[in-house]
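A single chain comes next, written as structure tokens; it is the form predicted on its own.
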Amino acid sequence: MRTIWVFGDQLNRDIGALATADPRHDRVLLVESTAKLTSKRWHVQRAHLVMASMRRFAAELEQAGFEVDHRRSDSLETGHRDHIAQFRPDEVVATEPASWDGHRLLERCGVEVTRSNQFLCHYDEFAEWADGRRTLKMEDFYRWQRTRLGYLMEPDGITPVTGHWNYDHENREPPPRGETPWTSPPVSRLDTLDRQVLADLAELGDSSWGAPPDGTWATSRRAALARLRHFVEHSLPIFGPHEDAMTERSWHLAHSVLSPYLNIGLLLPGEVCDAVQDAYEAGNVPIASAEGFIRQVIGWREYVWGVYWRWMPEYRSANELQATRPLLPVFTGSGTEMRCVSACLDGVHDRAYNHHIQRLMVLGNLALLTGVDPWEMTEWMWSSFIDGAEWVMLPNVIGMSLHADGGRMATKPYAAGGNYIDTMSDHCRDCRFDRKQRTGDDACPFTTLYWDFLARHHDRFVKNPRMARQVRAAERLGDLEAVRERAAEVLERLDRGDL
């Protein structure tokens, strides 16, 4: 009998080796690794999501007639070895893992690997697209994806519907004043399985943190599909305009919050995009919202997946800006008077979630401006977010947030002062800091650090066409010396954890 080894982010009958599995000839192996669970201080909701989803998936497979060996082991490798000793399968096969280290593991174990279909663009296909290009622009990749996959395209297959490729200019509105038009996502009731998972996690000691699960995150395919339907019906029609907005009135706005299910296999990108396409064609969703969301899935998400595989494993150690500051205490619970940062970190604590602008322009921006070590920030985001994975976080942190790859992924650093945060959020209104001030005790730390960042990296960014104007503006500041002195004070206080 053959064994199919399924990892905790491949929980779908239609993925890879499981797609053709037959319970008469195939046994399924699932391993809960203690080494993995204790390798980082995971957010408890992240650890619960994976463990509960694995256990529910094992039960679904058993109901479908499969013999399932779902075991807890010291490590994945130990679980595989013990399975072999107990069952002596004719062979062991697995779907390609989503990590570089996962591939090395399967090589060491001598496991046959089946090509993954968990993404719409395999990394081999991405490499073919990328070969010979001087720069790997996401917009170019996105248009190629639209054309080859057929989403939001005219019948000729080469023209986008409405004649426009994107609607970014319509999808950058700040939060609406006085309105809360966003419908809360469904929640699930915790059951005996959930409670057992939490008890098992508690046995591991101080290996997790954050608020316990409250049913926000689905842990079965059935519940994930219900959340997809809810998003398409209730949130997608108003998704576009405020997709970059931040507000204390809603943690989710009109975001899909489907990324954790995509990342562990409970949903597949094709079925998600098909649902959006169908809603658009039925006239239920405006083009700006449909296009903005499909861009996130077949554009950005798959682009990040492709560059991860193209640049690994060296990409882990990229640090072009020579950022060496340890992870700031604010990220691990010291608290802060910066209202925007506090709101984002409250969201991480309570739900293991922030949307992309909160991650990039608040938390990532803070790490960039202060010079936090890229790998430390990557590991924190990887372990803290409900949709965390190495392939997700490495390009997003190393490439986008911290510009640690020197511009291979983004042509400029996404650095910003308090003005951007004020424009796109309602945080600044009641914050004790003044986003217009660069110096003094009441100056917004983001504003101070932004100008200090430009001064610190003057020689590098004055040559960058997308940054030169801001760098020259920093040169002309009459109070630049005072700004830099204030920045030193801000950094010292952030290091102490009392700002």
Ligand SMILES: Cc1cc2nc3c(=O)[nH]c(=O)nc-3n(C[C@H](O)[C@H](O)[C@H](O)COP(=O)(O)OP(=O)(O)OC[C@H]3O[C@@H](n4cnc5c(N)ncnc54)[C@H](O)[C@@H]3O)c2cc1C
Given for the second form:
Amino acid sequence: MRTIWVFGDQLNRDIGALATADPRHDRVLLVESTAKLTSKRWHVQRAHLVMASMRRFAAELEQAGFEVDHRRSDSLETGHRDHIAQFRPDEVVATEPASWDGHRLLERCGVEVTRSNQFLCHYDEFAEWADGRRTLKMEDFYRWQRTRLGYLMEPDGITPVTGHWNYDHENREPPPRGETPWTSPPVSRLDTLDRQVLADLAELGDSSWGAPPDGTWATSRRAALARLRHFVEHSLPIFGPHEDAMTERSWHLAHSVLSPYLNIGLLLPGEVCDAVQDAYEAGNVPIASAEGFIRQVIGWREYVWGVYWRWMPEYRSANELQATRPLLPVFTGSGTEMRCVSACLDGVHDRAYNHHIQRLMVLGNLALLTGVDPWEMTEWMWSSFIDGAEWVMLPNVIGMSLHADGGRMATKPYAAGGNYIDTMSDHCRDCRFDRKQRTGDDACPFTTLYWDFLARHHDRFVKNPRMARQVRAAERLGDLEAVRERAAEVLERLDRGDL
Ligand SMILES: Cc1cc2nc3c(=O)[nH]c(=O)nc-3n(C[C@H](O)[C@H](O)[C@H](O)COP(=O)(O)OP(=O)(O)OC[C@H]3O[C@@H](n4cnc5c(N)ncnc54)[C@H](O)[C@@H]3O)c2cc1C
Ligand code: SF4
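Having seen the form predicted on its own, could you now give me the structure of the form predicted in complex with this ligand?
Next comes the full complex, this chain leading.
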């Protein structure tokens, strides 16, 4: 018998080695590693998602006739070793793992690796696209992906439907006033398996945090497919316009909230994009929404996957802005009067989820402006979000959010003051701070820190054509000295967890 070793983020019969598996010749190994479960202070909903999904997947495989060795071990390595000792397989194979360390682990264990089809662009195909290019622009990659994959293309294969590639300009509306148009995703009922997972997690000690699972997150393929159908029917038609908006009246807006399932294999990117394309072709979805969503999946998601493999392992330690501040206490529960930050952190606590603009323009922006150490921020987000994984965290946190890679991924830092947050959200209205003030006790910390950031990094960004105007504006501020004094006070209070 051959053993197929399946990792906790490969939970799909159609992925890699499992796609051709046959219960008559193949057995499946799944390892729950105590070392992994205790390696970070995981949000309990994240730990539950992975463990419950693994257990349900193991049961599905058994129902399909496979012998499954689903074991708890001190580490993945010992799980593999103990499996060999007990079952003596002729061979152990695994699908290419999604992390740099996973590859090293399989090499050490002498496991045969088969090619992964979990992404639409394998990293060697990405390398072919990237080789010889001076800069790796997401927009170029996205158009290349659209053309090769054929999503939203005219029959000639080279022209985008409607003649346009990009609808970003239509997709930047602030939150609507009045009634919210978004329907909530389905909720699953917790069962005995969920309760057992939570009991097992509790036995590991008290390291996890956050609100316990409430059924927001699906832990089986069947339930994940139901979430996909719900999204396509109810949210996709209005996905575009408020893609960048934030509101205290909805935690999800029209976002798909499908990332956790895509990242652990319960859904595959191709089937998600096919469903979106079908809905567009049936006339149920405007092009700006269909294109906006497909861009996220075949563009951004596959792009960060590609750059992760291209730039690892050095990428992990990138810190071009020399940011060395320890993680701010606000991220670990000190509480804050900054209404936007507090709303995002409530979302992380309650569901282990924030949508993109909250991650980038509130939490990431705060870490960027205050100079939090990139690896500390990565670790915090990785352990806090329902969809965290190293391949997706590093480019998004180190590259896009903290500009720690010096602009390899994003040509300018996503730094913003209170004005931006006010335009795109309803947080500022009832905040104790005033987003227009940059000095004084009521000054919005984002506004103060934004100008301080531009002044602090003057020499670097004044040469950047996309930043020079703002840097020059900071230079000309009549009260720059007072702004910098207030910034020092804000930073000191944030360090104490007292703002
Ligand atoms: C600082 C920061 C940290 C992030 N951390 C993660 C993470 O740990 N895991 C994760 O999957 N995404 C991460 N993202 C990307 C993005 O914010 C999430 O994928 C998205 O918010 C998930 O919610 P959704 O499924 O409702 O997304 P939607 O808005 O519905 O988008 C559809 C899908 O597009 C994909 N997508 C969109 N943007 C990105 C992107 N930049 N990178 C990768 N995939 C993308 C996701 O799979 C997502 O499900 C991060 C972004 C930032 C700025
Ligand atoms: S005023 Fe500043 S701190 Fe308050 S919600 Fe607006 S941006 Fe956030």
